[in-house]
Structures are given as C-alpha cells and as structure tokens.
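Just the one chain here, laid out as structure tokens, in the form predicted on its own.
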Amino acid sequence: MAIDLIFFVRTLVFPGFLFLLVLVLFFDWFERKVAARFQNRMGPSYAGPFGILQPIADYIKLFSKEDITPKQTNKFLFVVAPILAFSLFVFALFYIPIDGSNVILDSSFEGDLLLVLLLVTLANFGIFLSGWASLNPYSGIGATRILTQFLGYDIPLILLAIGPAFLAKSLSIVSIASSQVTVPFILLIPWSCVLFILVLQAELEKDPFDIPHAETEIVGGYETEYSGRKLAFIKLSEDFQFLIGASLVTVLFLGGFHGPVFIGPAEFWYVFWFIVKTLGVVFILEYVGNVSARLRIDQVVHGNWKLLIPLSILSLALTILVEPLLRSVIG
C-alpha cells in the first residue's frame, strides 16, 4: 500500500502531472513576460500578481468556449490527435529528473535519452495528424510543414545530444546529469550545447523557425479549424515541449538539477537548481527567437540539411576527439 501511494503521490502530485502542469503554467508567463519586454510591452499584468494567472485564465477561457468540429473533417482523427501528443508530451517529462529521479521511480534505464527524444518525434507526428485531418488548405500547408521541420531537424538534434552522452559513458538522462556534478558539459563542448539550442528553436518553432503556423502566411497553420478544448490541448502540447526542450538542455549541458545544497533536504535544491537553470535556458530561447526574423521555408530546409547536419556531425567529432584530454576533469 505505501509503495502505491508514493507511486501515486509522484505520478498524479509531485513531481508528477499537477507539479509539471503548474511548472508549464509557470514558464509560459516567464515566457511572455520576457517577450514583451523585447517588444516594450508589459505583458501579462492583470490576471494575479504581475499577471501570473493569465496563463490559467487563458486556458480556462479555452476549455469554456464553445468546441466546434467542421463537417469536413476526419473527426475521429481531429479529437484524438490533439489529445494524444498531449499525452506523449506528458509522459516524456517523466523521464526528465527534477527531484533527483524520474517521477517514476527506479524507471530511469539505459538509453532513456532516445526513448524521450522519440516520444517527442511521435508527438509531432500527432500534431502533424492534427493538421492533416483538418482537411483544410492552409492546415495540411503547416502539418506538411511540421514534418518537413521537424524529422529533419530531429537528425541534428540526435546527433548533438549523443555528444554528452559520450562523454557520460551512458544514454541514461540521470547519468548524464551526475556526470556534471563537478563541471557542467557547457564548459567542456561549448560548440555543441550554442547548435543544440539553435536546433531547439526549430524543433520547438519558435523564430526564426516558426514557419508551421506562420500567421502572415498560412493563417493559424495546423491550428486553424481548432477551437474550445481541442484548441487548448494543442497550446498545451506546444507548451510541455517548450518544458521538454528547455529541461533538456539543463540536463545535458548544464549538471541538470545538481547544484550546491544548503538547509534542508537536498531534494529541494534538486527542484530548485533545475528550474533555476531551465529559466535560463527559457530566457536564451526567446532571446533568439525575438531578435530574429522568420526564415522562408526553403531556407529552414537547407539551413538544415547544409549546413546544420554537416555542423552537428563536425560537433560529435570533436567532442570524441577531445574527450580522452576531458575524462580527468569529468572524473
């Protein structure tokens, strides 16, 4: 019984659904309100405290608003798609140490890392579904576009996330993380992390890659005929693969949720080390993504297959060539 209420606790609580959601909830108002400093604005302001319950008032608004389905649809595919890169968003955050350990516990395993990065692939190719079964010009234009995007991208970004694994001698997300107890891998392959973050911004379609759902182009892209609670889990799933590609930049590159551990138990400065740093990453995100300007579709293409393949090969190179002169520092 007490083994399956702990199960409970840290799968539905914390650092399970409800923490994550809130945690989602959290950077997507950091995430505004940095965007409208870039744009002088104020940003959220009236919804709580320095309108840090908008993003909740904005998917209140959302469930609450009336859920229409087009006739020429396949509807079955229309509210499934949404629903279900959701839920694979959801359960590859499970595997990402917050605490110190997966939400489930004792389920970090070797070669986890892949398994996360292809949740996230599946749940793109969801989205993707989502566009498509819209049945509709300017959707099928942006579900096209997401696989275009995001299966080229998704080569690069394997490539470059292999790198700190080489140098942790393992394809476990915890293992990688307690390699950098004493030097995070930023300071050791700082080439790799500066293309893994640049390969990020397509993967999670910010600008200058934000081509799928280009507004001046093609409308609201795959989102165009959604509305009500379908349209809310669409935003939901683009905002736990922002969560999703932030934390894995901390967790590959900068010590994850390690970090000095004063007062108390140490699994809160596990907590707060790792969201203190996925901040910074959130920060570097849209900092690129508002001093940038929208790419046309022809050059995401081949900005990927010329020039950051070829890179991201050259970064694995070197990261296996000058890891016989860094396995004294990473000890």
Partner chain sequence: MTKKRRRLPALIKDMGSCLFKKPFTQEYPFVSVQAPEGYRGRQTFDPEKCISCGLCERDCPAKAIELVEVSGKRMPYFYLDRCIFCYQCAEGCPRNAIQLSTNFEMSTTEKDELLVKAEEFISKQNISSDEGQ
Contents of the next structure:
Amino acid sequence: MAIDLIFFVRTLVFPGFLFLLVLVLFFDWFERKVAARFQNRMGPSYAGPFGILQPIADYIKLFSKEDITPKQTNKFLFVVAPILAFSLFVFALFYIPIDGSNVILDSSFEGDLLLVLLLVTLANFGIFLSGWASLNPYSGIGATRILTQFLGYDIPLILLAIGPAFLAKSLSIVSIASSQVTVPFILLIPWSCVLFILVLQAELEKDPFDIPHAETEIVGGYETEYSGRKLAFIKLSEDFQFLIGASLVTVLFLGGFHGPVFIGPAEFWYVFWFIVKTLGVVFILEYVGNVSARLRIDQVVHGNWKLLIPLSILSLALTILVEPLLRSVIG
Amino acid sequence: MEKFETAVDVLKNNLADAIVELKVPRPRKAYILLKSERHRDAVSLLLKHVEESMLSTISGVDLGTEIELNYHMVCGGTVTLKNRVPREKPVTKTITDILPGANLYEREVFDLLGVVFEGHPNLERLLLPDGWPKGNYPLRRDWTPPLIQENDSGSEEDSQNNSEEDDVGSLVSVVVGPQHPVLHEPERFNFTVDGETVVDVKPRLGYVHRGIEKAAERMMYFQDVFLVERICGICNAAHTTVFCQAVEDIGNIETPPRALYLRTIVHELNRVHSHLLLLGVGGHLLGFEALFQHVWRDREPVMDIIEQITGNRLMSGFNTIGGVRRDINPNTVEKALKTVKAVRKRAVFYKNVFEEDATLRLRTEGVGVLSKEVALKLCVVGPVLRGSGVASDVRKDDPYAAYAEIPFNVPCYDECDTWARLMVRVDEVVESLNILDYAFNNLPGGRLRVRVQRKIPEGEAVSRVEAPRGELIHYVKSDGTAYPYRVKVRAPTLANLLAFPDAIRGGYIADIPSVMGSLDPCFSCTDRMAFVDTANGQKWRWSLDDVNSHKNRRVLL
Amino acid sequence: MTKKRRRLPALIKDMGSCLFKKPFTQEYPFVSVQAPEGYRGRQTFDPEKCISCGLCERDCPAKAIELVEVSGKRMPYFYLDRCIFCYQCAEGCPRNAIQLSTNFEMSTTEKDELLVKAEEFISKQNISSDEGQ
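Could the form predicted together with the partner chain be shown next, to go alongside the form predicted on its own?
Next comes the full complex, and the chain you just saw is listed first.
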C-alpha cells in the first residue's frame, strides 16, 4: 500500500505531472523574460511579481477560449494529434532524473536515452499530424517543414548524444549523469556539447531554425487553424519539448542533478542543481536564438546534410579517440 | 539638367510636326501638347535618346469634351506629354509594348476614367472593387454617386471567383493577404507555389481606397494639404511638401528660404525614421526579433525630435502653401543635433551588422534579384532603383526645397538583391543625418511663410520629391478657383509593386517576406481612390461630405 | 563596394549589454508620460474671446467644428472623434479664442464624450469666478 502511495505522489505531484507543469510554466516565463531583456524590453511584468504568473494567465485564457474545429479538417486527427504530442512529451520527461531518480522509481533501464529521443521524435510526428490534419495551405507547408527539419536533425542529435553515452559506457540516462560526478562531460568533450546545443536549436524550432512556424511566411505554420484548448495543448507541448531539450543538455553534458549537497535532504539539492543548470542552458539557447535571423528551409537542409551530420560523425570519432586519455577522470 | 535639355531638343527636332504647344514654365519642367495619337513616338524617342529615362505616371484629366492623358516622363526633369482623346470614345494606343512599366498606370486610368488602351496585355480593374458597376468612372468630373445606385443591379460581377484558380498538379495557391503577418496593410497576393518554390504571383490592390483624389477636388487648397498628408502616415511630410510645391508652382509663390530649410529638416527626419522602421521590420520579417527591437528602440529619439518640432509624432501638419506653420527654437535645435549625433553612431553600427551578420547575409544575398535593365524597364523608383545600380535621386537630379545648397551623396549598390536594397537604406540614414546636421547648423533666418490667397490662378504643375520609398509625384491642375480641378498622386509603392512578381519568381516561400520588405511597400499610399466596403454588402459611400453629414446626423439625433 | 567577410553576429555584444540596462520601454499607463511643449493635443476654448466669426467651422478640413447657439452667442462644438488635430482652427482664429493644450489622453468607451461643447468652458469659468466671489 505504501509503495502505491509513493507511486501516485511521484507521478502526479512531485516530481511528476504537477511539478513538471509548474516547472514548464516557470521556464516559459524565464525564456520570455530573458528574450525581452535581450531586446531591451520589460517582458511579462504585470501578472504576479515580475510577471511570473504570466504563462499561467495565458494558459487559463487559452483554456477558457472558444474552441473551433474547422469543417474541412480531419476531426479525429485534428483533436487527437495535439493531445498525443503533449502526452508523449510528458512521458519522455518522466525519464529525466530531476531529483536523482526517474519519476517512476526504478523505471530506468539500459537504453532509456534512446527511448527518450524516440519519444521526442514521435511527439514531433504528432505535431506534424496536427498541421497536416488542418487542411490549410499554411498548416500544410508548416507540417512538411517539420518533417523535413526533424527527420534530418534527429540524425546528428542522436549521434551527438551517443558521445556522452560512450564515455559513460551506458545508454541509461541516470548512469550517464552519475558518471559526471567528478567532471562534467562539457569539459571533456566541449565540441560535442556545442554541436549538440546547435542541433537542439533546430529540434526546438528556435531561431535560426524556427522555420515550421515562421509567422511572417506561413502565418502560424502548423498551428494556424488551432484555437482554444487544442492550441493550449500545442503550446504546452512546445514548452515541454523545450524543457526536455534543455534538460537533455544538462543530463548529458552538465552532470545532471549532481552538485554540492549542503544541509537538508539531498533531493532538494538535486532538484536545485538540476534547475539551475537547465536555466543556464535555456539562457544560452535564448542567446543563440536572439542573435540570428531565421534561415531558409533549403539552407537548413543543406546545413544539416553537408555540415552538421559530417561534423557530428567527426565529433563522435574524436570522442572515441580521446576516450582512453579521459578514462582516468571519469567517475 | 543637361539631360532635360537634350530631351526637349530631341522632341523639338524630331517631332516638330506633332507638337501643338510646348511650354517650359520653370527649369526642368516641360509641358508638351501633342497631336492625337503621337504619344507613342514621343515616348520611344525619349527612351532611345535620353539615358535612364522612365515614366513617372500617367494622369488623366477630364476636360469636359476630351480626356487629357498626361504622360509624365522623367528625363533629368519632368517632360509631360499630353495626348487628348475624345470623351465620347476614349480609346488610345498602349505604350506598354515600348515601356512595360506603364502597365499599372494605364490600368489605373482605365479603371477610373474609362480610357481604353488598345493592345494592353491585361486591361483589368486595378483599384476599384470587382463588384463595381460598369460604366462608372469616378474621376470624371460629372460623376456623382447616385448614378451608380440606379444601375447598381445587373452589372454586378462575381467578386468571388476572380482570383481563385484551379490548382494544377503539384502547384498550390497560397493567398497572402488581405490579412497576413507579412503585410502591415491589407492587400492581397495570390502566390502559386510548387513545394517551397514560388512559380507566380498576382497582386490585387485596392483594399485601402479612401477616395482622396476625388475628395481633394472638393476641398480648398489649404485644406487639401491636410488631406494629402493623410495619404500616408510615414511619409506625410513628403506628400505635403510635394503638394505645396505644385500649388506654389501654379501660383508663382516664392517660399522663404527658412521655410525651405525647415521643410527639408522635417522631410529628412521622416526619411530617417521611415528607413529605420523598415530596417527593423526587415529584421522581423527575417525572424531576427532582437534586431527589430533594437532598431526600433533607436528610432524612438528621432520620433521625439519630430514630435518636438512639429507637434505630433507622426502627422507633422508642418508644411503649408507658401511656407511652414511653426518655427523651431534654439533649444530644440540643440537637442536635435545631439540626437542626430547619437542616431548616426547607431546607424553606422547597424551598417556593420547588415554587412557582417552571417544569417542576415544568407537570407538576403542573391534573393529577389532585379537587374538594372529590368528595373529601368519597369520604372521602379527610390531605394529599389538605387539597389539595382541606378544612382537616381530626385533630390540630386531635380533639386527642390533646400537640397540644391546641401552637400550629400546618393548611395547606390550594384548587387540588385534584397541585401543591396537594405544597404541603400542603411547608407541613406547616415546621409540623411548628415543633411540634418548641415541644415540645423545653416538654418537661414527670415520669415516662415508668405500670405497666400485662397484662390489659385489657372494653371497646372507637376511636382516631384524623393519620398523615403522613392520618387513621389503630384500633378495639380487649377481652374482659377479655391478648389483644385484635379489632383493626381502617384506614390512610390505603386511604381515598385510591378517589380515584385519579377523579383520573387523562382524564389522560395521563405523569401516572400524579405523581398516584399525590401521593396518597402506602403499600401495606404498606393490605394487612394474610392471608399468601398464590399464585405458587408454596403457597396460604397465615398465622399467626405457624405461621411461627415452622416456622422453629424448620428451624433446630433 | 567590396563586401566584408561574414562573421559572427555583430549584435552579440550589444545584446549582452542590454541585460544590464534598464528596459527602454515604459510602463504606460502606470507611469505617466509628458508630451513635449507645443504638442498638438486637445483644444481649449475661451468663450469670452470668441466673436462667432465662424472661420474655424469653415476652415476645418475634417469638418469637426460646428457653430451652435450657446447662451445667446454662436460658439463652436468640437467633434474630437473627427478632429485631425491640425490646428487650422487655432491658427485661423482672429482672437486666439482656440488654443492648444498638450493633453493627448482622449481614449474613452463613450463616443459622446468626444464631443467637446463650448458650454464646458463657460461653466468652468463661472465656477472659478463664483469661487472668487
């Protein structure tokens, strides 16, 4: 009975669904605030102290708005796709060790890194479906752009994620994080980390890769026809994806939840270090996104196949070459 | 100036038999009345003998029994070729085969005055809505709204299926506008795309018609200054300057030098803020939000100076016929000079950004190419023309206001792409700031304005200025009353719009915003003619008087 | 014109410095903003000076002024919803009865509030003179 209670609390409250939701909203606020400060604006300021409640206000607004399903659309897909994408992202996030272990205790297994990457790809496919089901030229173009972009960029992403896994001699996220207790991998294989962040930028649809929803070209892209609750689900899944992306960098290159533990329960400090590190990653992602213009889809595809894939193979090769030298410092 | 004299000589020598009347009332302004149907010869002669000559616009004037077509040719100055056609049977030959750039202007005259141009490739409606009844030409002098209501039914055209064409194979129609994030004003572009490549584009204008040309005929000259100011918010000083110049030209009014300098100052401030606005929008269109916000932040001090000098952020209300309406005090000059210095520093920095930034260059280089030959043929103007390697600037070629006394350069790029067009604007900001610096430091003393009678003597005048978006031309005809007989406005965007299909064809969907942005379209300038509301079935209600009396009634009852 | 080499984004430094700057934007309407001197805002009218000549009504390009009989004298009503704030009325007034103010805050949910009646200025003056007595 006690085990069941822990299970429910962990999935639903901490560090499960509710905690993740709050975390995602907080990251949304942080991202907006940082972007605003980069642009010498104020950003969210009125809802709550420093506007910290703005994302909640926005979602409440979206959830309470009229929900329109256009006549021409494929109704089933149109409704299911955003929810599917959202739940897949949440599921993927359950495998990220925030307080030292996965959300569902002992669910970690050898190869869950691949599962997370797979879930993210699948969820993106859900987003593609949502655009495709809209039957709107803008959504259609946005949806095809997602496929073109993600299918291409998944390859370097996985190749680059293999680097830390190789150093840790494990494909399990928890053990990758644990093997960075002494030295985070960013110091050992910085080239991999830089490339990973760049590819992540494409995966998260941030500038210079925010092509699938380039509003000046194709209005809202895949989300053009969405409104109300369904749009809220799409927006939420984008935010969740953003958190997954940032936490992957934290786990793979920054040592995940590990950090100095002071007074109090170790879990508190795990969560603290995890959030601090992830916020740092978000800051860098925002910085990169803000100093660049949006590229064109052909440039993105060329950049991927001609530049990023060869580079990521090289970086993996380099990692394998230097691995014997680094072996001594890996925990 | 030499070019202008060659142009007049060429016409005198080769077309002596066709010229009925030749007037050169002012330097660089010629009005030539030709025998009927000889306009084609005159246009081709000018194109052949005068380098970089172009057509500014065609203005049609209803003279009662005849319709006069004025072909305003740019050759150093303005040579206006007049061709008269009978009003009963208004048919003439097109010049689009000699000069493709005349396409939209002929359509405009066809639309509003009912002159048929034989041989025109697509003589369709340009500004009026598709449902507009046939046989109604709003710019004819005797046209009054009730005429339409009587034969409203029956002549209704289907306004729905004019543009939606069947998709052929893999080609998809993407309609951009009337509402779309890339357009800040409502206008419709129907793009045919193959995957991500643009195959063709059809623009449809007329969503922001306000009947300004017709309304101008019903208001007194000094009131019209405020009316033309509202053709466009961003280049309002350009519109008032050009209109006042035209009227001053007709009335032989000498504007005091201080007024000329003040006009120049407001005009250039307008250019600075307009170009900065566009560069910011350019950043936004390319997905570069930070650049957008930063440029607009740095534009704000310029707006503050405009507000302090003219009394409003945007609508300056500064120019009037015979001078300017308010003076500038030494404190403002001091503050303005400081702002000019600060903004110049930022402009130089942005020039660096546009030159160096990798992603910006990737998106703009080699995109939307408009070669010099095509640009001249399509008669594009302003920064678009200068981005295609033609150093043409009204301020240099045909100096007005105080530009003859102020030293400045005309930036010009040979790359012919979006990047070149943006760079022209960055450079022009710096040049304009230099002009402002000079003008503030060399402001002459004296009167602000001369007293002007409300009645303006009979006559006509063409006036040109270099608005931020390019050459802006007004043609004013007076019949000796306090009300103009005809006011014709050709805003620069109409001239540049024809180049858009050529520039975008073969490009990517993603290039649409950047190419569109680099032309700096301003549709409120382009559409002025008739006030129509097709959406709610109310066919039209156009005159300012009508609108006002209607409002009056509603408020008073 | 030789093009410079492509480099890293030039805005990097500029953006970084923005993090430590005060935001450029203002918290209007929570923080009030002052229009500069000479700003063409809402007109003020002096009924004492008005000679009912009607120039303002005739000259107004937007036809936003209407002369109405008020306490035995024809005086202007200003329709601010139509007014374009060109100040032709103030410029043309032979007795300077119409003058500018820098008040630009005119937004309202009631269109009727945008009709400025000459009475308003009379009553204001009466009140102030009453207080004086």
